[in-house]
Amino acid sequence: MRILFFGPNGSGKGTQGAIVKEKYKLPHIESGAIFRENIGKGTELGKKAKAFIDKGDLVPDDITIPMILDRLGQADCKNGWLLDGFPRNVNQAKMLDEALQKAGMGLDIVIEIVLDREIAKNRIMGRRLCVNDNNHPNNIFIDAIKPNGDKCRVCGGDLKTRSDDQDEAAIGKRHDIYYDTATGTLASAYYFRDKAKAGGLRYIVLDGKPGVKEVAAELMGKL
């Protein structure tokens, strides 16, 4: 099963992806993690990507696409995967679609989490990352997943913040790109939505406003 996830930063798509990963035993391929891995290893692509990420900008296609395709071609993705955080614009959507079709790995399901922009911004600024597992949900502004003081509510690990999570201007930039229905990330989601109307691909829409458990229940029901 090959699944593509869409949702604005702050929508909880990473958390929901972790739930799907556990349920269906799929590798959760998150574009940000791929960037961090390349940056951490000091690869040439990683160095180039870091310059854009630090400014809150999207990494260009000629850097992003080779990283993504390389990851999807690894052995653990042979029987399916869950891709989160890519594509982020309409051109990437078309290129990804063509590449997957050429490789005989056409998409099965596309999921879109819908969330109001202001709610998404508040959730980002309240997000705290566990040093042991970034997918452990901790947010100081969401009662259901408030951390235990400065410790992870799941494992007790230390928490940290991403500097760009506290930068309203950077958040605005990211959301400008995501909510752009002409050429941005929502446009890429709608590219697959239109394809789904022709059959052969399922497009699932989820309401991102409820809590993690409620959204997960809706997702599991639709899957």
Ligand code: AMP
Given for the second form:
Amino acid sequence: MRILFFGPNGSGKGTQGAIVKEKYKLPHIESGAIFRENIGKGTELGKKAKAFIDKGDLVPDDITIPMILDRLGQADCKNGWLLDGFPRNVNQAKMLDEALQKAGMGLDIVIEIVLDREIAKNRIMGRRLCVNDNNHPNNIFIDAIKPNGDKCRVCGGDLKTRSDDQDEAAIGKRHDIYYDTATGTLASAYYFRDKAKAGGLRYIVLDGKPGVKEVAAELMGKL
Ligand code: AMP
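With the form predicted on its own done, generate the form predicted in complex with the ligand in the same format.
Up next: the whole complex, starting with the chain shown before.
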């Protein structure tokens, strides 16, 4: 099973991706996580990528594309994968498509979480982290997980924000890339949506507006 997962920052893509990964027992390949790992280890790749990542720009295709294709060629990916964060532009989509065709492999499912840009931005900026446990969900813009005043809704602990969640300019830049339907990430999703019309590949659209549980239920129903 080979699956691509699209969704803007703030759409709950990480949470829903974990559900898909669990259902099909697939390795979860996240381009952003691979970059972060390389930066952490101080590799050549990490050093090259860091400057772009810090600015909120895409890492150039000549670094990103071989890195992902190499990762997909590793042994744990033999029976499939869930790819998240790649492709992010049309060139990456075409190169992935070409590489899969060359390898005689096809994609099975493409999932797109649809969420309005303004809502996605609010969700990121509304995120609050509990000092006692990062997994306690708190978001001042989501009714179902609104904090108790300024305290964690789960344990009453103090709440803080992640600095990159409050950087409106950086969020804007990332969303500019995602919502670009000409050459950006949505364009790359639509590249596969067009291919799905010919059959063989399923393109699943999820409404990201409801809560995590509702989106997960819709996802499970459609898989
Ligand atoms: P993410 O964790 O997916 O938000 O990715 C973090 C950062 O890694 C992005 O802001 C980009 O700078 C870089 N990155 C991740 N995936 C890609 C990609 N497919 N193409 C180019 N840059 C990427």
